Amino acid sequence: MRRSRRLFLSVATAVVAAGMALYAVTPASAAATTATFAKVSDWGSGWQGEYTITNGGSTALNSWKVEFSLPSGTSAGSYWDALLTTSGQRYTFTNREYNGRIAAGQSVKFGFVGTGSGAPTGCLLNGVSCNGTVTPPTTPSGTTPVAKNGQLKVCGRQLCNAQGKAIQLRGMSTHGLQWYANCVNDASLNVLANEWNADVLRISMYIQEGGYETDPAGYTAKVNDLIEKATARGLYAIVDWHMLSPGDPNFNLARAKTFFQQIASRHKDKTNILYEIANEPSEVHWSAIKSYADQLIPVIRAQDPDGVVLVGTEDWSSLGASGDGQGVARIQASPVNATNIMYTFHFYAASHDDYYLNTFRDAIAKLPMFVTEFGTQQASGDGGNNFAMAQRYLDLMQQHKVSWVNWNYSDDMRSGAVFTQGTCNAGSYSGTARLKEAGVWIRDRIRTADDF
C-alpha cells in the first residue's frame, strides 16, 4: 500500500482538472455514505476517472480513504485532490488537508487519469463497500509476518496491522554495521526468520564511531541491502539511525535528512519499513529532540506517508528515567507534531530496576511505545544476566502488546551478543550450540510469537 505521488503530470490533465474544480463541496441526498465512480472522458488508450464521495449520514466525515483494484494492463497515472499509495494493482486514495471533512449531506470529488481499457473493481470507502454495504475484512493469506499483517499503523497507543488489529512484533537488532556486518547474511537471516520465528530486524547503523559519517554512500548501500534481505524473508525492517555521541540528534540533522530521504525514496513501495530516527538522545532537553523530529519526519513523509516513525526519548531513550524522571510528562505536554509515530524505550535488566519498569508502565498507559532495544545484562551490554527482571519487562510488554527488539544479533565478546565468538566466521547459526546463555533465553521468547 504505497505511493506513486504524481500530481498533474500532463498538461492536458491539468487543463481538464482546472476546469472541473474537483475539490468543491456540493449538496448530496444519498441515504448511505458512498463513493461513485465515473469515466468523465475516454480517448481510447486512456481515460479520465472521477470518484464522488457522498456523505449520506447524519454526522460529518473527518477523513476518507477510497481503495480499489485495476485489472492487469490498466493503471492510474496523474491524479488530483487526493494522495495516492499503491500495492501492485491495488490503489488507495486518501483526502488532502483541505477536503477531508465532508459534512452530512455533502460530497467531494477527486480524479485521476487511467491508461488501458479497464475500470476500478472491489471499491472500499473507509473499509466499507463503496455502495454503502459492509464488507468483512480480507483474511491475510501469507505465512510471514509481513504477509500476515501488511502495512502497520498506529491505532491510538497501539501498533496495529493493516486489518486494524493490535499486534506485538518480536525480533533482533544487528550490532553496528561497521563491526559486525558479517553476522547478518543470508544464512543467519534464514535462521532468524525460519528457526527463531522473528518478526522484525533492526538494522543498526552507527553515525559516528567509524559509521555513516565516514562513508555515507557505502553505509546507505549496506542498509539498502539488509532491507532487501529482510523483505525477501517477510520480516519488518527498522532502519535505526544509531546516534550515540554527541547526544543531541540535531548535530546530525543534515546527515539524517539526506539518509532518510534516500532510504524512504527507494523503499516507499514496501510495506515493511519502520524509521527509527534517533537511537539514544542524551544530555539534551525533550524540546531539542522534538525539534529534530519535527524537522526530520516531513522529509520521510514526503516520500513515505505511511511508514511508522519511531522517536527516541530523553536520557538514552529511557523516557527520562536516567534523568529527572519527568520525560513522559514532557512528551505529553509537547508531543511530536506528526501522526503514525511511536516513542521508544530502552532497558537493560541488570541495570534498570523497578523505577525504570514503573516509568515504562506509566508511559504505556499514556503514549504509543515501542522497545527498540533491550538486553538482559547491564547497560553496557555486558556482565551477568538478570533474566527474572527481564521477564517482568517482557510480561508487561506482552500484556499490553508492546513490540520489542533485543540487542544484539552478533558474536561480539560481550554477554549481550547472542552468538559465541567466532560463530559468524564459521557460518553456522542453527540450533543452540553456538548461542550464549542470553542467546538461548531470547531465542525461546522470540519463537513464541504473537498470533496476529
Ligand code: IDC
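C-alpha atoms forming the largest set that superposes within 1.5 Å between two forms make up the rigid core. What you see is a predicted model, and the numbers here were worked out from it, not measured in a lab. Numbering follows the first chain given and starts at 1. Compared with the form predicted in complex with the named molecule:
In the core-superposed comparison between the two forms, Gly312 has its Cα shifted by less than 2 Å. Superposition on the rigid core between the two forms places the CA atom of Arg392 less than 2 Å from its counterpart. Remark: with the core as the superposition reference, the CA shift of Trp80 between the two forms reaches 2 Å or more.
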Contents of the next structure:
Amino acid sequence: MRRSRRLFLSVATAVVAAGMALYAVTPASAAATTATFAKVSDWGSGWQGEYTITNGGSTALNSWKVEFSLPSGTSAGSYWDALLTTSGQRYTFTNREYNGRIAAGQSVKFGFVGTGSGAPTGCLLNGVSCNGTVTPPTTPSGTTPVAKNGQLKVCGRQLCNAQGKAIQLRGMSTHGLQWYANCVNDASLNVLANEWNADVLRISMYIQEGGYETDPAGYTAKVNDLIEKATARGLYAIVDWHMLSPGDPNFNLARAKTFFQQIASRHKDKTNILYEIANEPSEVHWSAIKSYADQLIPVIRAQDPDGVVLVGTEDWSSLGASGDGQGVARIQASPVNATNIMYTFHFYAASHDDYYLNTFRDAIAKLPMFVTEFGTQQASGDGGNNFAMAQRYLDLMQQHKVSWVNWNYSDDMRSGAVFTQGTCNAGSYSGTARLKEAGVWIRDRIRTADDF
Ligand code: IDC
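Switching forms now, from the form predicted alone to the form predicted in complex with the named molecule, please provide the structure.
Zooming out: every chain and molecule, the one shown earlier first.
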C-alpha cells in the first residue's frame, strides 16, 4: 500500500525552494542520465538532503521518478520540488508539474529533510539505477534489434524502423503469466535473445482465469519487470492485454484504462514498447471492438504518443474468418480512429487452412497487419503440427514483411509450448535438447538473419 503525503513545511519555504529549482539548471557533461544524492547540511540528529537529476541523453525527459530506501531509524520529513509517496522505508519522489521536463543536458533538483543518521540506498531513477545507464541514442546503432531499429512506426501498411525502412519482427509469446511466469527469467530470455536471435517478446497477461483482475498491482509489476528484461536485451516488447473470455473487450475497459495508463506512463521514454490492447475479441460485432479501441488508445497516447498500438479483430483475431468472413470489409468501412496502429491476425496452422490464409492475404493488401499469435498445431494449442501449412503463412509474411510472434515460450504440456515439461524448473533453455518438435521448428525460423 502506498500512502500519499504532501507535507510542504510552509508556503514560504516551498515557494523559495521552487523558485531555486526552476532556475537551478546546469549543463551535464556525462552521457548518462543520473540522480545523485548529497547531504547539503547535517546537524547530528538530522540532515538536509538533495537529489540532482541530470538528463545526459539527447532528448528531453518529460517526467521523473526517484525512489530509494532509508534504513530503519531514518526517515524523510518535509520536502520540496517533488511529490512523495511512501511504502514503509521506501520513498518515491516524482516531479511537480513545473519541473517534470528536463531538456537534454540539463538538471533539476529536489530536496528533503532527513531525521536520523542513515542515507538513501537502492536508488532508482525512472526504474533504472540512479548511477545512470546510458540513454539510448536517437540514431540507432549497435547490434540488438532495438539498437538497430529504434522507435517503430506504421508507415503505409508496413511496420517501419526509425530510419523509415519496412521491417519484419519475429519472436515468441510467453504463456499466461499466471501459470508460466517461471519460464521467463534472465536465463531463458538470454537464450531467446542470443541463441534464438528473437526480435520481440510478447508479454501475455491474461485478465481472467486468475490473471490481472485478481491482483492488478502484482500483474502490473510483473509486466514492468519483463519489459525491463526485454529492454535490457534489446528486444521489442508487446504488452499483450490477453482478454479471451468474456469476448467483449468492453467488459474489461475500465481495467484496461488503468493498466495501460500505468504501463504507458512508466515506459513512454523507451523505444521498444508495442501495446496490444485486445488479444482475442469474440462474439462481438466489430463496432464494439472499434468503440473499445477508440476509448483506450487516447489513454495510451496521452502518455506515450508514439507507441505502436495493435488492435484485435473479430472472432478471436481471425479477421472474422471464424465468423461470417466479412471482418476485413467491416474494418475498412469503419477503421479505428487513430494513426500508428495495426490490426492483428492469429492462426493455428492445423486448424486454419486456405480460407484463413486467403482472408489474411486479402487483409495484408488493405490493412496494416501484425500476427501477434500463431501456432503450428490446432487452435487448442495442442495436437499434431502442420508445418507445411505454417510455412505457407510464414512465406507470405516474409514476402510482405508482416511481423509475427509464436505461441508459446513455456514448458506447458501442450505441443505448442516449445519446451518439454519440467524445463523451466530445471532452468536449462539452451540448445535443442529440451525443445518439442514445434520448438525446434520455430527456433530455426526465428534464428535466420533479419533484414533490418
Ligand atoms: C490456451 C493455453 C491453455 C489455456 C487456454 C485457455 O494454451 O493452456 O488453458 O489458452 O486460456 C488462443 C489464445 C491463447 C490460447 C491459445 C491456444 O490467445 O490464450 O492458449 N489460442 O489454445 N487463441 C487461439 C489459440
